[in-house]
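The data below hold one chain only, encoded as structure tokens and taken in the form predicted on its own.
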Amino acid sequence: MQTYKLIAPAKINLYLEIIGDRPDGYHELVMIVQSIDLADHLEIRPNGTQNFHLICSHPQVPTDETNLAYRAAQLMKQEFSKAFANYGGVDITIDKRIPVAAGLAGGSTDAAGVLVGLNLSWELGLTLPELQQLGQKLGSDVPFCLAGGTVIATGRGEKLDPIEDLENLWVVLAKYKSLEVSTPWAYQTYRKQFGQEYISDRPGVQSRTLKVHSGPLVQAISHKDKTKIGQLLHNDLEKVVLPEHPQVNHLRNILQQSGGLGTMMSGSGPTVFTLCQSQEEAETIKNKAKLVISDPNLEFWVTRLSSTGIKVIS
């Protein structure tokens, strides 16, 4: 059995819109997901036991049952019983890149990680699909982390239909380090809030899916039409998250008045992102914002948009 060390991207939201209930008690969503080359670094290393470690170098990180990279390797353990017995347990590392709590699926990400190391160190060979099959039990997120780039996100996230990877933009991301959006209460506040609105039948479901596949947005993702990307971002939970916590409504509306194609805060935040051009322009929309909100509290990355999922490095 071998080491593998493995990159697992970061995601941001071009677009989430929510349409309805699910009868499993979550929302019916349309999202447009991107992966971005912020990422975590994960080691998978065999310890000669039959136990899971888990180190992180994020002292916010929980390095017990309640990680999700952790959770992962459990289930592997449960579903592949024999190949746990015969190779034993490893030490997961989590070289923590990605900020915590930031809407940027972070903990699904490590915990698709995990799921392709432990695949390889224990030689199950198996397939993507079969992995993302394996990911929906953990969250959401885990099977767009698997495989990254462009995806068109439907059910409760874990329906995923590729479309024109988005690689030539650069993105600036901001997120003040205290600070947290609780996901269910996003969710939750929503429904409170805009419930009368949902579509509750499974054709209007369906019909108003198969809208945004054919929509203006995957239109320009298809044409590449970049100005025309940055407007066209939506994000329902913003109608909820900004006036809650006016910081990241601040924030937000300081990084739209520093340039740009497009700004929009991610998931249900708070991390907030603006679309650039170049790498130039996300450094300057950066320096423009950092001089405005002279907050120690407040980070800041400029990375790119990535075409790819969790990547073997070694």
The other form holds:
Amino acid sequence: MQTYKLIAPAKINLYLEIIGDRPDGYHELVMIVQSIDLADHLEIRPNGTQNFHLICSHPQVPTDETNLAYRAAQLMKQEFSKAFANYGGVDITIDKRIPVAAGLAGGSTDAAGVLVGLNLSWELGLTLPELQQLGQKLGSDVPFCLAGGTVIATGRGEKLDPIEDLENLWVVLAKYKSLEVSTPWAYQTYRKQFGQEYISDRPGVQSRTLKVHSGPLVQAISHKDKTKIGQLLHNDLEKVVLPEHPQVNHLRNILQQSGGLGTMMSGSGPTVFTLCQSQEEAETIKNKAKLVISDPNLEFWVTRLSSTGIKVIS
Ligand code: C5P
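Please supply the corresponding structure for the form predicted together with ligand C5P (the preceding block corresponds to the form predicted on its own).
Everything in the complex follows now, all chains and molecules, and the chain you saw is the first one.
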């Protein structure tokens, strides 16, 4: 049995609007999600036992069932018990390059990588939609992470509608190393503060979703109007995360003043990103921001937008 090496890219949200509550306790969202080249590297190696073993380069990442990648393997075992009995367990090694609890879907993309790796390892022949169906049981971002690209994501975030790829743009990401934001906290706080504005009727939710589908940001993306794309970035979760973490708000202001097409927090944060026309521009913005905030706790990445989800490299 073969060992598979995979690349599991992170994502940023170019747009995130919270529309209302769902009967399942989640939020009805409309997002524009974009994969980026910053990625974790995964290896799925048959271990000849009846167990899964998770190894991660990041000391703070758990390697038990609290890790979504581990749960992805357990889900595959549960769904395909015959294949598991035939082929046995695997060692899953994660070379963690995506910051943790950062609003970049690092955990979800690792889980997506495990689904793809085990599909190959156990010769299951599952299609992308079938993998996405499984992926949504693990988390709202997993179906997107499997496919990647530039996508309108609705429902919980699992209903995907691919749009024009935005491959030629670059991005500077910045995050305080020791600062993590809990996604459930961000959504619950948003509900407490803005729940009274939620749209509760089905037609209302659908009409809001359609407005974004035909709205200015999607149009700017299809016309490759980079300036407009930068101006139209939006994230509702900034309304709760930035007041709670003034240093993230400050970082966002500094990045915004340093140039680029537009600056925004990704997902539930606390990573902030600036969209740029070129690698050179991204490096310049990074260096300018570093001069203003010289904090060893602040990390930067310069990376490119990507059109792919999980990639099998060998
Ligand atoms: O789906 P996932 O497990 O990634 O979501 C993490 C948390 O984010 C959920 O437990 C929920 O609190 C919140 N969430 C939400 N509505 C969504 C997606 C996530 O309220 N559509």
